[in-house]
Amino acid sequence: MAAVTLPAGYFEQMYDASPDPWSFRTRWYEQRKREVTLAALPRRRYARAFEPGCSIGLLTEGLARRCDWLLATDASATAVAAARRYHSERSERCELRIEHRALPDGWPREEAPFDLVVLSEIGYYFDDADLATVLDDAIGSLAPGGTLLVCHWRHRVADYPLAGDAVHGAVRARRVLHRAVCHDEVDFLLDVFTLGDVPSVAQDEGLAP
């Protein structure tokens, strides 16, 4: 039988059992993941930003504070309402807005173009024609020059019906993205790709020609 996407069910099953199932908050692996992914993006700032998956808002903190506006979703409402009341403490210099939206069907076309789209952690709960949908939509939802970061775990996990290393291998497939990152070991994978000429962060400091 093919393996097909998880349903959001899935997602609240894990939420029922846990407040934060991956353990985001707890575990160094997943502080020093954020903080590669954060760094790996190569503007220091974006107008316009689309994170979905964003869970209890771990990696949204952190996005926010590059983004002047900021859109995070997540297919759980449980997992949503946890990451709004972690930001109803906050006070980012970012108009952040969280909704309960499940992917490929709740794709925020209307609010597109996006100048960021990140893809953390969420393509291998697709099956390959719904991951071929939300890259499509990722794309086409990018501004010209825009930053598409995409990160994901590489051990096999018996429930998701893609590996971290196909979901790499389907972004890397699209021609029309750049690579500008690529940052690989043995637990995760992290690609960044622009729609357009690859920036130089040394030229826009002005350290190259």
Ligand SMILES: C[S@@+](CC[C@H](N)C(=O)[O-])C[C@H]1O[C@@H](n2cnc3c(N)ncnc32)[C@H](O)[C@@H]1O
Contents of the next structure:
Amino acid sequence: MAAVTLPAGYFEQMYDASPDPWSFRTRWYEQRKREVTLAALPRRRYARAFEPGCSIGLLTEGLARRCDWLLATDASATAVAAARRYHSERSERCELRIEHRALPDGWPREEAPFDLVVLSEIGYYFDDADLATVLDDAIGSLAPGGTLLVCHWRHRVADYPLAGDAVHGAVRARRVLHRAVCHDEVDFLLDVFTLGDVPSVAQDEGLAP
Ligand SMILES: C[S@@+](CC[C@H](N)C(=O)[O-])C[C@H]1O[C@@H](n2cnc3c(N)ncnc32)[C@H](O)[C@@H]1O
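And the form predicted in complex with the named molecule, for comparison with the form predicted on its own?
The complete assembly is shown below, putting the previous chain first.
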């Protein structure tokens, strides 16, 4: 039988078993990957950003430092509560909202356009049809020239409907997106796309023609 999108209950069980199921707070792997992710974003600042699957809010923290307005969401109510607690103790100069929403139905179309959408470690929880819907929504929500960052673990996880490489294959197949960054290592893939052809970082600063 074909694998279907993992339900919110799957993740609630993980948060019941551990407050930090992926050890975001303690693993060097996770800290380094967050730093690679943030370093790969081409713009210094973003006006309006969306981060679905924010978990307990660690990547959110780094994004908030670069965004004027950020909507972070998660399918797990426990994760949303933890992320809100974590961010109640911080004072980024970002207007940050953390909401309980499950994709694909909970895509915040009413808040679009975004100039940044971050799909980090979430695409492989969907089946093919739901991933296609999420990508339609991501592309449809991007402002012209906006950034779509996609990052996924590459090792197979039996419960997940898709492999990380398959998720990146599906995004790369969307011809409307221009790939600006491709970070390829044994453990994860990270791609940054822009909607339309935009100047490179060096071009933007007058360093390259
Ligand atoms: C591995 S964490 C990713 C955390 C963060 N994005 C990062 O890359 O560090 C995956 C999160 O996605 C959430 N999630 C899974 N399926 C989801 C869905 N359909 N809609 C929204 N969030 C979902 C889970 O509850 C979990 O907190």
